[in-house]
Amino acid sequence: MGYVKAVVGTQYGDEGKGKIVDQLAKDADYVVRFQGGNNAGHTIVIDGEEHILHFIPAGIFQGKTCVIGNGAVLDLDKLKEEVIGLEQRGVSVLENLLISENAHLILPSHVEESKTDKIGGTGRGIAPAYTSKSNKTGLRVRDIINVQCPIDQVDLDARPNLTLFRDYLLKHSYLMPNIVNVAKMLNFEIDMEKNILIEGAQATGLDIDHGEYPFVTSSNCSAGGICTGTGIGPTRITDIIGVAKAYVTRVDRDGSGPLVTQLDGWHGEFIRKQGNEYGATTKRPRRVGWFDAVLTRHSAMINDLDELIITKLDILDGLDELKICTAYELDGEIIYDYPSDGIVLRQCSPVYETMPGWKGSVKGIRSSRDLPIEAVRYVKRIEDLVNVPITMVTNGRDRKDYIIFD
């Protein structure tokens, strides 16, 4: 029997999903990205060499067929740069890449418009591209094919952008062999019992519907977006895997997005430095906080998680004590449920539980039985608070640095 597994973020993105997808892709036939654009950055370290992906799914380093679904948005110029950069490193991309004909395009005009975004975006045209999609004025990948048609076959009154961006589309006609009906293809392959691995960008805290609105991204990056972003029906998804850091980070342009457990003192700077917490896409310093179990519980519910993976456990090496946020205080009241409202969250304070840290380092350890008992208890406490089984932890940057947790 084949499977359809999905990997989604449970915090604010940057949880290390790329490394997890790269690891799980070994057994997959297809690796599929279902939403977002180059506002996401997935980092994979292979034998000490760092690779950063923005559009291409992280299965590319395992030689898998990588698919960009219709829920994603594509800047064709930036995609070409990424393809060239990977192929210069000896990675075969175009022969392993399929793109949905219905994915929308990030146009140069969208990039210019996004530079005035007031809600802390990345300035890469993501929100304007999704706005054009909703307004039904956007261009799709299929328009690379449409622009080749005789001009009298195109309704130019209905599609003025097709003429305006004709040269832009023609420049990227090399992608025509890679453009397919992804929904039809994936459903056929599922019928053939192939293994499908779904890759999310960003995370549930930034989901346009279930995140901290308005301090969110412009797509559905929780599991519900898989169906609309790929054309795979909900009952065909067999496993949903959540990813969370052993702490929490957030990156935004002006620091306005909520981060209830934010650390501004010595602890925050220690974790930022140890974890190299700078945006893979933006290079901005990430804000850092203690693990937020309230947020992750919310993500577990929204995504109906089957399992949880904790990343970057090694970054907490050397700290005498650790804190986990178990509840929020709002207007003098203790609340355990997550309010999906950015304005309300900015008024919340964390309620912490303190645990002892561990001596020495967890790096290089390959079995959970060899971890310091304090590290095991920390992971198990997160498991209890989130009420989802933790099946893996990562303990280093390289793809081989992980522990199956039992």
Given for the second form:
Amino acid sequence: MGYVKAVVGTQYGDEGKGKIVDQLAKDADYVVRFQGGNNAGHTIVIDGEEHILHFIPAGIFQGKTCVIGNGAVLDLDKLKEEVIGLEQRGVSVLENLLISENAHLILPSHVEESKTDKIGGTGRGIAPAYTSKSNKTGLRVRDIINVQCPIDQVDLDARPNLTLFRDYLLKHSYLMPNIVNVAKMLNFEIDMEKNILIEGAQATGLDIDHGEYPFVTSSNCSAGGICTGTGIGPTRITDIIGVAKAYVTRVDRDGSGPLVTQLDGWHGEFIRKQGNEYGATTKRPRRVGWFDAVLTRHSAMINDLDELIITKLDILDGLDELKICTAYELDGEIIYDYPSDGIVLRQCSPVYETMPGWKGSVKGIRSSRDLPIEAVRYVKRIEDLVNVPITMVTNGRDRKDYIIFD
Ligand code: IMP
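With the form predicted alone done, generate the form predicted in complex with ligand IMP in the same format.
Once more the chain from above appears, this time first in line as the rest of the complex follows.
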């Protein structure tokens, strides 16, 4: 039997999913993106060299076939830059890349439009592209093929963007051999018992339906998006793995999104510096907070997580005390359920449990038996609060820095 395994973010993105996907991709046949665009930035460090991916799934470094599903949105100019950048570093991209004919395009006009987004975004045209998809004026990857053929005037009248962006589409005709019916291809490969690894971008806290609306992105980043974003039916998915940092970070243009456990003082600065918490895509300093078990518990439910992976445990090295948010206080009441509403969340304050930190560093450790007992207790407490087995922790930037947690 093959598997269909998914890796999804449980906080606000940037949990280190790229590194996990790179790790898990070893025995996968396909690595598949299902939503988002170049608002994502997945960083992978191989032998000290940093690679940042925006569109291409992280399986590319393992030489796997990488697939971009219909739920993603693509800026063809930026995709080209990414492809060229990788090929120049000796990574074969075009021979390992398949793109859904139904994926929508982020057009230059979308990028312009998003510069004045009222609810801060990454300025990459994400919300305008998904808006065009919904209001049915969007262009899709298959239009690269459509413009090569004579198009009926009636169709052109109904789709003025086809004329407007004709040259733009023609410029990218080099992608024609990479454009496929991803839904059909993946379902066939699942029938053939191939291993499919699905790579989420962003996270449940930013999910357009289950996140902190309106401070969210424009796609379904949670597991539900896998089905609509690839064409794989729900019962074919075998494992869903959530990823959470050992603390929490959030990026937004003006800091207006909720972050219940935000740390403004010395602790926040310490974690930001140690963790190099500056956006891979935007370079903006990320807001930092203590681990929020209410948020990750919500993500566990929404994604029906089978496993949880905790990343960047080493960043907490050297702190005397650690806090975990176990509940929120809202209007004098303690609440344990996560309100998926940005306005309500901004009024919540954290209820903390304090735990001792550990002496020394967890860096370089390869077995959970060698971890300081305080680090084990911290991870185990998160496991209890989120109620999902933690199977791995990561403790450094390199792809080798991880510990199977048992
Ligand atoms: P958009 O996806 O560009 O529309 O941005 C919407 C919100 O999601 C903003 O607060 C972004 O900073 C945030 N966001 C989008 N993608 C990511 C990501 O990959 N990591 C972290 N935050 C993200």
